[in-house]
Each structure stands twice: as structure tokens, then as C-alpha cells.
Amino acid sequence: MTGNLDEALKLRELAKEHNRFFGDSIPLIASENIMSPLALEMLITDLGYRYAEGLPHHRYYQGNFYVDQIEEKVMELGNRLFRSRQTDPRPVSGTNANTSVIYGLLKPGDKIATPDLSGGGHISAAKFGAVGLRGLNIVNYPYDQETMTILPDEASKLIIREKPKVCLVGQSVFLFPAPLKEMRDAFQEIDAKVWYDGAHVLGLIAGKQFQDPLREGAEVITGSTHKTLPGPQHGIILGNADDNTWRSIQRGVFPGTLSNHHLNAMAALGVTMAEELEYGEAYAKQTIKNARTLASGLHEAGIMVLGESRAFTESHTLVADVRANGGGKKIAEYLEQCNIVLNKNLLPWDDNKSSQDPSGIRIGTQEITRIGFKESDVKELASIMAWAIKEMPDPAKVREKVHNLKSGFRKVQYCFGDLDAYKYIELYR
């Protein structure tokens, strides 16, 4: 037994080391965030041990009296926050939400239009992802390489010519709003279902700072809930769909692609959406300001940031081409040694390069904004990053600057209560 306890304690120590690392690092992964203490509390409730297959009041298990009330409240909050007719908070991730829509609306052999992977599309919409595994025929929209944005005129012609059953827009590198309004006539001409993958920008949409897909032509939005929407690792589907379409999507969720739906995370999502109704607009505005400030600072220091013609970004994300500095893999791994955490990323001209050794890096400002970074702090960060990328000094020298900058940011902002961000994980300090 002692040996097994040692194994458990080793895992505990690794978790403590992980928390220390991120506590001392500047987190810039565009697909991550941290929760508020009130939302985090939901994850350690008894909800995390229970099952609730199906929909409220139509369950396959007993013991769901309070779960039904929680789920209905979460659905109500989702409809209020996104001004939607329908909310399904059951998907356990953004890709699970995507797969649910795929199974609900499409059959093998159907055609779907999607963003190209090298243009920022998500892997679930690629041939080797959920779309391909469903056996769908894929056509990719033309896009502008400099802004990684769909070209609406060319895409509209493609839609009319190819007549896909579903048109998917939305990316994992989402610098600028998708041209939904400009493509609406083409969608309507072929009577396509329009699906918007808002995983990365869901919080910006909630804060009314990016675009409003449900008013611009989309019938359904999918998303993960832990990026610009600063909630738990979970998923969500939102709709202004007709009843038959929505029922098909819900069948795609259950029994199509999941059984139980992680009730503790669903409750945490509800708390997050209540906080977003209160603070989401201010949070989204500052996130975008910080992204543009960081992009400008890196650009002025000689780092090639995409999207210069449109002020680099209108979201939380910016992308830099670091081929001149050794490439995305080398820079991302070096910066990790410096306690600056971001990811390597394919760029439009990387068709023949491995995703493990791409030209670029992807940077997100949603998490540093969540802990209080403002423009002046981001300018200091840009200076540190540019120095590190261009000169690659001893990582210890960069870490010292990173620690000094990060030391002033220990509290989660834009949430109920001015509570210590790490209060609930003192075990790991």
C-alpha cells in the first residue's frame, strides 16, 4: 500500500508544480482562461459525481430534482446572454458541440463548406477531424492570407456553385469577424443551414464587441466555454433555429455523442454566464484593447504580426510570423523556458510544413486581461517578448522580468467578489 500511496502523492506533487509554474508564468494560450472562485466552487460539489442523461424532467435516472432546476437556469442565462431562442449546455467540450451538430444535421456523403485549416480553421472541420470521420464532402472557402479572413465574394460564388447542405464559419485563429452578412444572400439562395463555430470568440460575442452571428444569418452557434468566455472546460450550443432543426441537434447531443454531461461543469458555466451578464462587456473591450496593444508593440519592435492593414486584430488573438527568428516551434519552446506560455501555429503559407514545425506563433490576451493587465502592462510585456524572440538571451534573465511583471497580478477580475485567484488552490502553493 505504501508504494501506491507514494504514486498518488507523486501525482499530487506534479499538480502542485504545475500550479506553481502557471502562477509564475504569463499565460498567452488563446484557447485557455481561468474561472472565478464562485464558478470554481461548482466543480467540487456533489454534482461532479452524478448522472442526468436526457433533458430536464425527462431523465433516465432518479435524483435529478435539483439538477433539472440548475440546467433550466443555465439555459435561461444562455438565452439572455446571447439573445438566443435555444441553449443546450450539455456538450462537454467545443469539439463535442461541433460533433453534435454534425451528427444532428449531416449524413455521410453530404457536403459542407468550412474554413481551411491553413487559414485558421479548427481541426474538427478538417478531413482528419470530426467532419471527415463523419464521411462528409468538404469544400473550403477562399480566404485572405494576410488577415486569415474568408473572402465573401469568392466564398459566395463557391457556395452557389457547390451547394453545401451546411455552411460552417468560425476558426481557431479568429482575428476578424466572419463576413456572415456579406454571404447571407448566397446562404439563402441554396437554402443552406448556417453554423457558426464561436469557440474562441464566445465571450467577445457575449460582451457585444465582436459580431452577432444569430442576427447576421447563423441559425446555430457552437462553442467551448473556457476561452474568451472564462468558464469551465465545457461546451455549449446556441440557436435561433426552427423546432425541427433544434430537435435534430439535440438528438445529436444525446444520444448522439454523449451520455452524461458533467453536471458540475454545467453549473460552473451558469455562474460564468451570470458574471458575463454583469461584467462581460467591460472584459471583452479590455481583452481586445490588450490584443491590439500587444500586436502593435511586437510589430513596432520588428516582429512580423499578421493583419497590419486592419490594425492586426479585432479579437483576443494575434498571430506572428517568426520564420526569421527560427520558426514557431523553436520560439514557442524557448518562450516556455522563459515562463511565457503560447503555442506554435500554422500560417497560410505553411501548406507543406508540419503542424509540429510551423512558421508562426498564436497569442491570446483573454487570460492576462482576466487577471488585470491593462495597456501599460501589455506594452511592457511586448517589450519583454520582442527582446526574447529577437535576441534569445539566457531564459533565466527573461524569467526574472516575467516574474517581476506577473507578481502584481494575482486576482481574478470581472467576476463577483474581489477574491484571490488562488484562494482555492492553496494546497498547491
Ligand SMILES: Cc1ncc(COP(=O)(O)O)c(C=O)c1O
Second form
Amino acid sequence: MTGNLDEALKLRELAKEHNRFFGDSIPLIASENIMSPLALEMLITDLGYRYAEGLPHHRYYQGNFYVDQIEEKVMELGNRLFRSRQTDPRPVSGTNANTSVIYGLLKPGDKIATPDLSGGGHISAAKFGAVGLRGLNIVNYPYDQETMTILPDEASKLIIREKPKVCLVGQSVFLFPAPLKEMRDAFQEIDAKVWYDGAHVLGLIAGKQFQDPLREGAEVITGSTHKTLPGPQHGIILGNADDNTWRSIQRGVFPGTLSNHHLNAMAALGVTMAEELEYGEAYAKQTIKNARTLASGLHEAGIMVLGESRAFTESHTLVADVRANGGGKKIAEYLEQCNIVLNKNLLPWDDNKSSQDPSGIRIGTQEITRIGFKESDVKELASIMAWAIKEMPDPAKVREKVHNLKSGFRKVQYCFGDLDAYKYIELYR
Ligand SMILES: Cc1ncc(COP(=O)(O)O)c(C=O)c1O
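Return the structure block for the form predicted in complex with this ligand; the form predicted alone was the one displayed.
Now the complete complex, all chains and molecules, led by this one.
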């Protein structure tokens, strides 16, 4: 009995340690963020224990009258924020949103065009991910190696030649807008369904600072809701689709790839979208400014940041080739010891390299922006990082600088109320 209690307390202690580590670190993983206190509150409500299979007013269980109102409100907020006709807030992750669209729109043997993994594509669009699970034929777009962006003319020719039923754009390394407008004629010529995976850039789209896929030819957007959109770990599907297409996608969610959705996370997503309607534009603008500042700071200090010809990035993400500094694995692991958290990343020239030891690192500025970093703070961060990457001093020396820099940023910004970011986390301290 006591042994089991000890096991439980050990887990609590590890979670506390984790909180302390992140509280004292610079978080630069491009796919992460932290939630506002008001959104976080939703996660610990009773909603987290309940079932609500189906759609509002067409459920299979009793007890859902408030859930129906919440779900309708979240759909309404999604449509307002993204100016979409349809919102499905049920997918429990970005991958689940993707599997729902794949299941709804494609049958085994159908063809899909996708970005290549080494061009920044996501595993759910690869043959050993969700696309493979559905037994689809895949063609990859040609792309520009330096900026990791689809080459529109070459891609248009490929689309017309291969006639995929669905064309998917959107990557995990998403530096520049996808050339949707440039490829529009090709999509129309073969009557393809255009699907935009906005997992990474959803918050930048919400803040009107990246591109506007639904006005540029995409019929459906999928996304994670916890990257640049600073909400809960969850997913969403947005559409400007005809009724039949939308019904197929909704069936792809339930019963296709999900039974119950996570009601607490859905409610937290609604709160996040209300906050985005209020603060999203300012937040997205600052996130991109910070990414460009960090990229040019690292570049000026001699780190090989990709995309120089296009000012490095138009999103929250920047990518550096660190082969000259020992490679992506070595640098990411060393920086972790310095309390700077980012990830190693494959680059387009890594064809023969393992994803465990790639040439690059990927950096995102959405989370540091969320806690208040402005350009001058980012410049200071760039000089600490460049010093660390180039000279690899004793990690304790870097940690001290990181601690001093981070200690000025304890609150979540761009959300309702001046509430302490760590209010709930501190309950555990
Ligand atoms: C482009 C893209 N699509 C989908 C996903 C999957 O999102 P999730 O982790 O929410 O399942 C990711 C995750 O990083 C991504 O980068």
C-alpha cells in the first residue's frame, strides 16, 4: 500500500521537477506553447470526465445539455476567428484532424499530393504515417531546398500530370506561406480538393499575419491548437466546403477516427479563440518580429540560418544548419543542459542521415513571445545562444545567463487578465 503511495508521490515530485525545469528554461520548441489561466481552468472542470459522442443535439448519451451549448459556442468562435463556414472542434489532436480528413475525403488507392518529409512535411502525410494507413498513393511536390517552400510552377505541372484527388499543403517546418494562389489554376484544372495543414501556423493565420488559406483556394484547414494558437493539446478542422464534403469530413471525425472527444480541451480551445479574437493580431505580429530578430542575430554571429535570401522567415520558425558546430543532435543536447530547449531537425540535404542525427536545429519564438519577449530580449537571447553554440562553454555558465534572462518573464501575455502564468502550477509547489 505504502509502496504504491510512494509511486504516486514520486510521479508528483517528477512533475514538480519538470515544472521547475521549464520555469527556469527558454522554451524554443516550435510546436509548443503555454495556455492562459482562463483556458487552463477549463481543463480541470468536470467536462474532462464526460462523454458526448456525435454532434450537438444528436448525442448518444444523456447529460449533454451544457456540452451542446459549449460546443456550439466553440464552433461559432472558430468561424468568427478564421472566417470559415464550418468548424469542427472535436479532433483531439492535429494528427486526429488529419486522419479525419483523410478518412472522410479519400479511399484506399486514391492519390494525394503532399510535402516531402525532408522538405518539412509532417509524418501524418507520409507513407509510414496516417496517409499510409489509408493505403493512399503519394506524390511529393518539388520544393526549394533553401527556403523549404514548394516550387509553384514545377508543383503545378506535377499536379496536372498526376491528378491527385486531394492536394495537401502545410509543413512542420513552415517558414514561408504556401504558394496556394500560384497553384490555384492547377488545382482547378483537375478539380482537386485543396487541404491546408495549418498545425504550426494556425495562430499566425488567426492573427492575420501569415496567409489566408480559405481565401486563397483551400477548402479545408486542419490544425493543432497548441502551437502558434496558444491553446490546449487538441485539434480543429475549419472549412469553406460544400455541404457534402463537410458531412464526409465530419463522419471522418466521428465515427471515422474518434469516439468521444475531449470536452474540457474543447472548452479550453473556445476560451483561447476568444482571447485570440482580442489579442491574436498583436501576438502574431510580435512572434514573427521575434523570429526574424533571432534569425538575424544568430546569422550575424556566424550561425548558418537558412533562408537568408528571404530574410530567414515569415513565421514563428527558423532553421539553422549546425553541421559546422557538431550537428543537430550534439547542439540540441548541449543546449538542453544549458536550459535552452529546442529540437534537432532534418534538413533537405539530409537524404542519407538518420532523423536521430540530422544537420539542423529548429527554433520557434511563439512561446517566448507569449511570456513577453520583445526584440531587445531576443537580441540578448541570440547572443547567449550564438556564444553557447560556437564555444560550448561549461553549461552552468550558460544556465546562469538563461536564469537571469528568464526571471524577468513570469506572466502569460496576450490573454484576459493580468494573471500569473504559473498560478495553477504553483499549487503543486
Ligand atoms: C504540419 C503538422 N501537421 C500535424 C501535426 C500533428 O499535430 P499533433 O501533434 O497535434 O497531433 C504536426 C505536429 O507537429 C505538424 O507539424
